[in-house]
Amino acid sequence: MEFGFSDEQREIKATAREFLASRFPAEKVRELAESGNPYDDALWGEMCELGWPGIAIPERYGGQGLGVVELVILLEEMGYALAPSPFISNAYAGALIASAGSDEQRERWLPGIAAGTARGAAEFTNEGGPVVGAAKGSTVLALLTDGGPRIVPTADAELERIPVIDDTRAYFRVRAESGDPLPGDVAWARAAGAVALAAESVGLAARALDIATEYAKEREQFGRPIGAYQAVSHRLANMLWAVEEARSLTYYAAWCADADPEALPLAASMAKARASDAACSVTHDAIQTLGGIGFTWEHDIHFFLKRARVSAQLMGTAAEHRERVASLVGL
């Protein structure tokens, strides 16, 4: 298969670069990160503003009627600019309802998720201990577990933020003893949340390498860059190739969910395994490139390292992931 983005879809890509890095230099993701919100309302608005909460919503409900590949798009660039933002959260949750959801359901919630001003948030576990991405401060929460698949008003639900190492994006518990069962099926929804984790990830082992590579074009040692030793430049060549790999199974997976659905489960599994192992790797490797200042609190690195670690276990691990593949090629 040839890909190609569109016209379209590169406008998307270079106003989200250009956007992000403007919004969330790394100043401003540490001091986030450092202040126990991750989250700034007033860089939400202008996210919103741009009409990204309802990029992949039907336009009957306030959406741009766009697909999964322009939403893969935008998440690659929020992972490459490490943006602590309830973005997807809320795409997977306007999934999960516009996919599974009711007539009802759909009119009620998904325009103001589309437009931003009525935020869903979704969980991102596959069993118990729901951790939901961006829960405080939502309108509508959308659980897969402990009954089945609902919707759940938060404000009738109870939310325990969960410590964990990742800062630049809040987690929560959510309990809650009554929920609007989402009628339909979630496979679907639930596949294309596992890409936009992996869309997400390759943003982010895309940054690491970028970091490391610039850290050894310009760090001299014995009078010449680090990069000119085989042992470095190997570790960046072997860096490329995660990095190229896993971003070319999550554009297939996201053309699946658009194209051909009925691919989807086995692109999505290879997609988010691969994508999981090569931010985990690349955002380690980055680290080892920059030698003792990466292991400081100091460089920014570790913020990635953090942030790919803990996505690595949302919506199945790698290794979870692998064995659905072999489960679904017959092995």
Contents of the next structure:
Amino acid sequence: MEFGFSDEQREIKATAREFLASRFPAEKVRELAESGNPYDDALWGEMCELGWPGIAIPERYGGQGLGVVELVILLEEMGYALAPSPFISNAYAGALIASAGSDEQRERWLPGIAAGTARGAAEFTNEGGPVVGAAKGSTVLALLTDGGPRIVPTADAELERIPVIDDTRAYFRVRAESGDPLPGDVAWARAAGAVALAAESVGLAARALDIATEYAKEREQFGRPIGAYQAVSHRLANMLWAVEEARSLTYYAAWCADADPEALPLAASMAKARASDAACSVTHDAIQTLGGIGFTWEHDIHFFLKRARVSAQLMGTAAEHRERVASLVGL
Amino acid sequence: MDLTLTAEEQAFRDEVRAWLAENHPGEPPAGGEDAQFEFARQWQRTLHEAGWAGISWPREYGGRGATLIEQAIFQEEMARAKAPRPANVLGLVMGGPVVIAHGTEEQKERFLEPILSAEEIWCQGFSEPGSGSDLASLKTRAVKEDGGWRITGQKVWTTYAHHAKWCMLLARSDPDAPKHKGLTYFILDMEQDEVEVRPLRQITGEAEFNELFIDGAWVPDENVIGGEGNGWAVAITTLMNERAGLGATAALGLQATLDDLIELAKRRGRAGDPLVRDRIARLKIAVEGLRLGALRSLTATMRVGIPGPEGSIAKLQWSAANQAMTELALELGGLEALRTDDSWSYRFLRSRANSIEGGTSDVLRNIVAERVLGLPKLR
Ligand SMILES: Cc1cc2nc3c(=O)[nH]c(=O)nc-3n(C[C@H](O)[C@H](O)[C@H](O)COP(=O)(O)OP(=O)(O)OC[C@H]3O[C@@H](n4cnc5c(N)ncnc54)[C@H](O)[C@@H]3O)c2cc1C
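Same protein, different condition: the form predicted alone was shown, now please give the form predicted together with its partner chain.
Shown next: the complete complex, the earlier chain at its head.
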């Protein structure tokens, strides 16, 4: 038994950390968020060259044939960098089609999704219709509600951008009359998608904690660093607790998705509930630690808070996932 | 990453499971604390005869030399079988490991075997009336004489002192040295007139812990551990052992409590109450968060020798979850659960100590802040 990353997985993590830090420095994230169109085609192209879009897609469809654990490694790092990217929506569409699609659907759509050249995008939630991340610019949509699990070429759908507080991602309400039904069961992919989003939330919470911790070491008031005061340092310790607990649950759920699918429903709901809550509370506490500067547009922390809050509403809220946990433990 | 057991680990688990099925001692006797302690002592003897008592200890000292994973498997099987705890817990998880790490060959020869067999029970005399969290400020004095040390002072909260033959005693051997430098670690013989043990009644009504009044007690030179003036370093080993063992084992205990809580919710007709469902789900998540963090920590420790940051929060997680569970049980159980003969009232009261014993939650947060996050010390 080994609950840690293999050498190969650590390599993926290190490469991702380095690549994302150099391509998505804070100024770049801000520039993309403020531009109104958070996705940069050239940067997406670089991710495609690294093979990321196909990381968890079978090799026969042009993917790397790795698993949800590797996907989660990338997504935690993307959350850490708060990289605006269609990556997660594309990966989720890939998971839905790979696990619930017919052979024909797989052959038709997965190669483009794996290569990133014909992106997929998937439904994150339904509010007045399916809400899809990064729908614009995609080739195919994987929808789940208002007509059941189905595939719709993006060209056949009507897209309406929803202006939510998170500018680092683009969200669209989708109207699509018809579609090509996914014949298989989507439960596994939905759970894996929730785990992927949990990983992103863990990463962004970890970054918010780092930002707050660094500040607490440097900012002085009353003649000493604020991090020396227990009201501040104990809050930071609690933030670490939240991040680490969410991380353990998320890694476990990712492993279940790959190796123990029977345990996945419970594991995924525990991970998403904990990670959503952790990201919301940690980003809030980070702002508190920063004081007035944390409330300025100027400081980057608000982008983290906003992503955390929006993600908490996607792929099942914490309360919804806890309700599932209650059922699964026999209540 | 692979959370399944290897073939060897499975074989080990099967061996433990089969042994426990054969040797489980049954329910502890009704009757007083002494009878229950004797029962636990006998159970430890049985464990020891089969080589399970010192599961983590090296083989050369009578242990099994099990890997951390095997230890976790063993604890899991013990919990699954609802097997009782051995009597000499403090000796097994603290005293023995300290003697193994810092003791001389003669000390190992003298002390280790009787710890394993529960022949000699150990207690830990660290805390004093004036020194709890700030342990290094302790005042119990050790004065050098020919061939040994004279000890005078007072200890408090000393668990199992009333059963103990030996006490891991931290005392000030050099009052002029800086506070962390002037301490020495002694093994004090409790069977002498100069040591008086007075039981302290806890909020549960029982007396697990005691006060020690030490008035010129004698410790021969050969019972100093780690050398004069090195008491702090040796004590830290003790505390690390106390905290390291917690995570994986603690999660198993919590899961059992959670199962009882779910039963209680059903029995009281509250299983459909959305608030109850939400709170129980939170507790399930907390238990799994602790269990999985402990497994991560275990893997990190096996790989690089030290646990990662996830290990530093284990005791905080455990005490918070155990307290929250017993609180919910009282809410669900009504007056029934508050009866003095109901196990929930006992569990609720006993769990109040969880955030104090073995380092308070506030002090643990200080440690996380300083050692894990690298924040400046308040001073
Ligand atoms: C059931 C039980 C069994 C025990 N068994 C043993 C035993 O066998 N042997 C033994 O030696 N000891 C034992 N103890 C003692 C235990 O280790 C101490 O109670 C503990 O370390 C706290 O010390 P204290 O009680 O003096 O509280 P104090 O240290 O006086 O703390 C009082 C309060 O102040 C807070 N506080 C103190 N310092 C700080 C700080 N720097 N920052 C923030 N807050 C602070 C604490 O968190 C606490 O809330 C036991 C205790 C219990 C409850």
